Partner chain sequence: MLAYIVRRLLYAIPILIGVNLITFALFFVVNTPDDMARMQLGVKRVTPEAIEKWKVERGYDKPLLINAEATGMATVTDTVFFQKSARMFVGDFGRAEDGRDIAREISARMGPSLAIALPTFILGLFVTVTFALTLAFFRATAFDFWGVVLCVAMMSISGLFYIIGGQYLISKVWRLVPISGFGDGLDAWRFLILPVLIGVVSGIGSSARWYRTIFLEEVGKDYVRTARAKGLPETVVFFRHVLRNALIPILTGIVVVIPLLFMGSLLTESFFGIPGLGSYTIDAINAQDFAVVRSMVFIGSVLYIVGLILTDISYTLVDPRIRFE
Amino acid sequence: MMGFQIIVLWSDVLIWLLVAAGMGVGVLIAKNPPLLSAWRRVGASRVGMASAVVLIAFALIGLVDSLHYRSQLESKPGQPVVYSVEVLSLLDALVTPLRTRNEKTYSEPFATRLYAKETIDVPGKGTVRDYPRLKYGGIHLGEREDEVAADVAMTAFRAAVLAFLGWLAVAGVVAQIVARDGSGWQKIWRGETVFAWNALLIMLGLILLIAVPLFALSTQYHVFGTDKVGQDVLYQILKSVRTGLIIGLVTTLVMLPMAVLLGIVAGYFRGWVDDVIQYVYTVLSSIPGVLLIAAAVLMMQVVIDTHPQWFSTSAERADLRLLALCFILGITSWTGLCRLLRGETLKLRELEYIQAAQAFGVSNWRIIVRHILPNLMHIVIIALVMDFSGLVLAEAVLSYVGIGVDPSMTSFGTMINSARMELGREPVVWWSLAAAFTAMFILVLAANLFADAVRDAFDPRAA
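Supply, in the form predicted together with its partner chain, the structure of the chain whose sequence was given, as a single chain.
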């Protein structure tokens, strides 16, 4: 058993803090009936629950990918312990075959041979130009390369049966939870439950039916093919999820405190405080977002490049750059929420319950905390979920332009960026782009649908 050293990256800290905060908020919500009833409305929305399942699946991948370590290098006894410079995550450990079984270059999904002809030595025939056999893809078939289709179908079928049985077990437990007397099953499928269990279970079934066969196959084949340097595309997709999640969540959380505080203060106190805050956000929002981000990222790059001594591993450097990007995105995007909250506070402060509090001489800060903030929470929650999808999309564009995450960090943007010319090749290499776009589409679509469900449940006008 090799030793290892746990590495805690800054983004890991933030992401686990987020999980903790999410649980804390959950407890608070459970104690607060108005908020709880709003979340119940989200729970009753079929689309909302189906998309929530997808989002949770993505979040699990991201969380497993947020536990980092460095493995111990083999060293002679007596010598100091040395750890590998490569920082790995729990996800890397779980999918070691995907990470390590690299081919030489491009190969199609489920291929057994490379996508480019090479000169190979065939014993007895001399050198020929042919598609060389892959080192790992479909190697268990040996000479029976023409049986790929049958083998894939068989493996997929077995895995699907397994997935279905697993799903039945979960659904059975849920039915028991819904109603102890055994009528739970009927209630769920007739849509008689308040919580949208049926949508949740259907989506869970779909995910299991797709994911389990996919992973069963991925041990034997490159299910999404390999890229230019022979890396498995499925592995890249899995690694991209964490990047997308961090950009989408941390950014909003970075800007939230500032937007909330300044927005409320401006709206509540008005006068010169309002003038100053309005001036600041008008100036910041006057600079077109992309350009401000470009300028800030350029400057951040200079800082990082001129201080190499700050980082012991490249993972740390990439991680810090990712967080810096979150901060930059946050600083450029807080103005919208701030303006919204200011306007809403202006309306709230004229309401009679605020005046009633003022009539008791309740201090301004106490009014803000007890009366104004709780009545703005729905806007904050809506903003949080609405921004997520936009930020995931923005990351792809920024990374493509070259002002996104570190090129060494896998993300949807860097995947697309490195595959940008592949459609121009003859013959076409389509799988990297297709996989990246599809994965991103599913994540963003789920986020958008969930955001809609949340907005409908929280927006008082919709009710």
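Right, the form predicted together with its partner chain is done, so what does the form predicted alone look like?
What follows is just the one chain, with no partners and no other molecules.
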């Protein structure tokens, strides 16, 4: 009998469908020489490949966090099987120590005691005001709290050596793939390979040298500290990655078909069709975006609150609000791309080969599919990548003002919103905000750098 029950959330379905769609697109690209040539230029970009490694690392965290289940509770023989109401993911299972080792309240990174003094009973001294000892942070040291720095340095050094050995193994395999005559290393480090293996391996090494010691230390300390309820901040960062990826990817794919279809139709057919589409996106652009999103989210929240029977767990409720936010952001963010594609289509339809196709009696939709759309794909791909980072930032802003994801769902925005009050206390609790800001900064920066590489590779004027 299984000790768990598999739970499939709607966002999980969308994420894995995106993975399948990405694999299908990869197959199509491999069969299309122009697209394959453009992506090879992306692969030759050192900045692009370095940022791609970072994005892949975030994506792997999000995928592992998208396999959900409910644990089976203990029951007497003969009684029906009962499952926990808490929905966990494979990531939760892999980082169980981070999830379960909660302290009482705030503690600094690598601290062994709480951040604020409390009245405690000390044997032989009676009742005193002091910083209470943490239940888990640095507990392996016992009374040797003054050895934290040395212990952290030694643990990090051992993990870094292990990470370096793992990186050498990966680099050796890559070198054998590049060249079997023993000159693979020279080709890679001199940049003589078509693919930017040197940038990829350097970034992979940096990630391993940071991630492996970090997680080795996280089994003994709270490396990013704890929040108000004593939860590990590193665990919150890992859980926020999936939320950011869903906001960036699902929202982009919601708005993309509408923007592409309406933009091309408006620019190609012109006349009253163009006037209607322009009127629609002009009116939509005139409405303050935050107010429109807030109204839609609040209405969706009312629907969720009045139908509690729709949800068997709180995770399903939070998931529906997340998807609602994605669709609302998608509906309100397609106007810019639509306007851009309309202008490009107006220019393309006047070119000689388009007019020649019209003169030969080729149907309008065939011209759009065979000639207009392929020449706009570089704009679509660039917008797809660049909008991702903007939407991740938008979620943070919306959650900060209280109209983002469900409060029970961890995200960069909810972490920053919680840190707002922490900055007003004395002493200041700074680590939650710093950790959320740094993680979101790395994700958005990598997305922007990768978008620049894609733009340079797909821009026909740069080819």
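Positions refer to the first chain, counted from 1. Think of the rigid core as the biggest set of C-alphas that the two forms share within 1.5 Å after superposition. Here the structure is a predicted model, which means the values were calculated and not measured.
Relative to the superposed core, R190 undergoes a C-alpha shift smaller than 2 Å between these two forms. H371 is among the residues whose C-alpha shifts by 2 Å or more between these two forms once the rigid core is aligned. Relative to the superposed core, F215 undergoes a C-alpha shift smaller than 2 Å between these two forms. Relative displacement of the G263 Cα between these two forms on rigid core alignment is 2.9 Å.
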